[in-house]
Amino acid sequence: MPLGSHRMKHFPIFLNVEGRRIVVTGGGDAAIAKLRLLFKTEAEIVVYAADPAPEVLAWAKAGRLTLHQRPLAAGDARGAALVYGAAEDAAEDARVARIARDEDALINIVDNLHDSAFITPAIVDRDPVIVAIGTEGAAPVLARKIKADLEERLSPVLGTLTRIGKAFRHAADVLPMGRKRRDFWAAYYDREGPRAFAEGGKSALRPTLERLLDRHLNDADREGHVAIVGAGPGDPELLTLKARRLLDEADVVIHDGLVTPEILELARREATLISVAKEGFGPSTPQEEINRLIVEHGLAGVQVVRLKGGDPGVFGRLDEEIEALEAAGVSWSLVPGLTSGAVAAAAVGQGLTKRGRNASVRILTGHDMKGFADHDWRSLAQDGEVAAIYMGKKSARFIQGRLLMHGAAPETPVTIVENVSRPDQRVLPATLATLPQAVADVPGPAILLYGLAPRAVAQSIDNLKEAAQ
């Protein structure tokens, strides 16, 4: 079950042609540029064309392809591996899609999506490493300019680098499956490969593999490692690199209920993913099976992401784990991420402090309502101050009477962003003598900017003041 909802109309293969027929229909120019990429392939290229251009010809004569002169007929597609139909006249494809679909061939039309049983994706080629690229024929134009940007990322000498280590894989198998030989090519591609290839050129390659291979065979174990990672509020985008870097190298990712499907995406295929789900006021797991699995993985040498909402030194029983991973002995590190508080205010137009108006800004938890009771509320109450609330949906009548039993204005500015960053994101604004009914109606994770309104509602009410004076 794929972690997203989108379900893919065109699953992406890549098809072995080797020695087989591939035809192509037509012998213009639709023709000739899907001919120039099968020429990259081993096929066997058959054409279909009663009046070829003199391009077709002159391939046909060098005995790149196979020509007859004549249009498709029937039995012309039995066997073949595809089929396309680049005659560019719609009822003469039409004709040779209905002889394909009858003969069990794929065909493609070209520039004719509804009618074609697979596409072509935009290819990058640093052969043998082929990277392809589909839109699933709703933006073409977009294809061609991810091509181009790869085009422009992807070194040259990958190629090199990969038919070499192709001819070594048999070689690195002595290494153990799993992180252990991941590490070794790794650490080819990465960096020992381009190295010794920039300093040496294609003879350092092979010396440079095996050096490598020794240093492998020799380490000892892999110890395991935890990283405790902040995966932000929702937006992939908004993921720092490092945190990226660890999910793609991850075995497991225990991540919570609130990391995005379009983060956890981001981990790397093989790598097990654990929910730790925790619901406020609800079902949830406990801080000690958290700390149980985490140090269990780790003990167990592999590579885990502690995958956290959020930062994870805000309300996030950061301290909890670190205590638990030092009492067992693993090691661990800590990549911070974007707290929900701050982009929040980012999504309002609003900076949590602003000179004349606060020199500090507070971070609540409404979860804890034991602690509430003990808030300094007095000081919060004053004009002017601000607090990103986290998890106060259930406690906002609660905050709200603490806050005008001490003297707040009822009139104050209390926005509430819910799904902070993600696409359903919205931004209510509200006062604190609407609050409670204005979470009322809010389902999703949410923050509450106490003190802070929605730009262009904080410059309309400074107006009103200012008109007022």
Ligand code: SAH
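Residue numbers count along the first chain shown, from 1. As the structure is a prediction and not an experimental result, all values here were calculated from the model. Compared with the form predicted in complex with the named molecule:
When the chain is split into two rigid parts to describe its motion between these two forms, residue 330 and residue 306 fall into the same part.
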Second form
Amino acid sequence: MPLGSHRMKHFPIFLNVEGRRIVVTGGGDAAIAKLRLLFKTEAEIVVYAADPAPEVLAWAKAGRLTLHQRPLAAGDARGAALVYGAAEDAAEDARVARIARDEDALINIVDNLHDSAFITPAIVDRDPVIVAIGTEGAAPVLARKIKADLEERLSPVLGTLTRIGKAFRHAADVLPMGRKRRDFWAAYYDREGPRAFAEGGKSALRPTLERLLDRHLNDADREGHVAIVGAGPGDPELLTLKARRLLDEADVVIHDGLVTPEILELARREATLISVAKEGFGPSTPQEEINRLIVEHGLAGVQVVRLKGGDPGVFGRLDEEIEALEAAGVSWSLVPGLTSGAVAAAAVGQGLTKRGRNASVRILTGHDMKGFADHDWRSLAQDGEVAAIYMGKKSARFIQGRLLMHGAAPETPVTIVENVSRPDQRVLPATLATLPQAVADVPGPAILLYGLAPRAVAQSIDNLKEAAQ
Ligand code: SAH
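Write the structure block of the form predicted in complex with the named molecule for the protein whose form predicted alone appears above.
Below is the entire complex, every chain and molecule, led by the chain shown above.
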């Protein structure tokens, strides 16, 4: 929340009411609803109602509250932690509010935000885990919806897990602070605890904690691990769920220049971010240095995410990094990502392949095309060929020359997609003839989609062709 622009009128706190007095005035539906909520607390509950409903009488009889069958009078609110005006009668509630204020007790009048000193939030109760939801009276329906969502999300046994876990905290303090302790508790709350409860109930939790602690203690020099992860072309919503989870667990994130700030934002707050940008105007990091870095951090026993733009296996020097990790004996795993070429095709609304047009598609880098054999150019120059060309801006003129020389039509579409999936994405329709001029004005990373026109353009070309026949 930007400081200064929005400020809370109501500051949320958790008030200790153990053994303290909470006063409720009124004995009808509004009072009953509040009483049900207040019974969840350890407070002493006192009700003032001249004409209480049968439920209230029954609760009084059962000793759950103290009932005075008369209106609240001066002196009754003194020392009370909270006072609820629930008479559902404006004049009576206002009178109660005055007494409460005179006697320094916090007052809430049911359904009257303006005259209340505090409001009661919607509550999700997994005591000792309690979620309070408030909208400052702006959107009670929304508060209820959020409550319903959380009720579904939070395991009904979370409270039990937490109580048993709390009693074990001292024992778990033998684990060093930080990562180790966090891992232990995460394993308990996320996996082992709920599983043990489902199988053996509450009494299974303590032995589970003991076993788990044993395991985490003996695993003293836990191995580091390097996950090589594809970040996709930039839009955080195009990350895989795996990438998202690994970022959330990472100690160190070593990332390319192509990875967007929005994605780095998702790394665990405590994670160290290391940039190994290779292009652009910043200092470039040689591949040997990157290899050295990932090995060094992997050997340090931490969880490393080596985050690469797009898919790690597409022009990502993936094999060199894997070889370095293997040579050093560091454990590694690979999580693919969406490659920018595929997402560029989506941006122009075309399939990378299409029945009757192209049954294959090439992934090419403009860098290596100087070493292209003549037969490669010849086949690429055929009608209907499609290629996603990476790093093709600098070699655009060279590509154009070779393809034309091998018989490609000058009007073959080449669509430039710059900053794929980012807020500044641009789709620039061009042809083989206009390609060098078109790329001149493209500062960001770009994919050249050879043989693909944006859908709208492609359709009008087809229409023209048909009209000409
Ligand atoms: N592994 C990456 C490619 C790395 S090579 C992938 O799978 O996408 C770097 C080249 O990829 C850039 O020169 C550019 O051609 C292309 N590229 C990467 N991200 C891009 C993006 N968001 N928009 C356009 N092109 C991108």
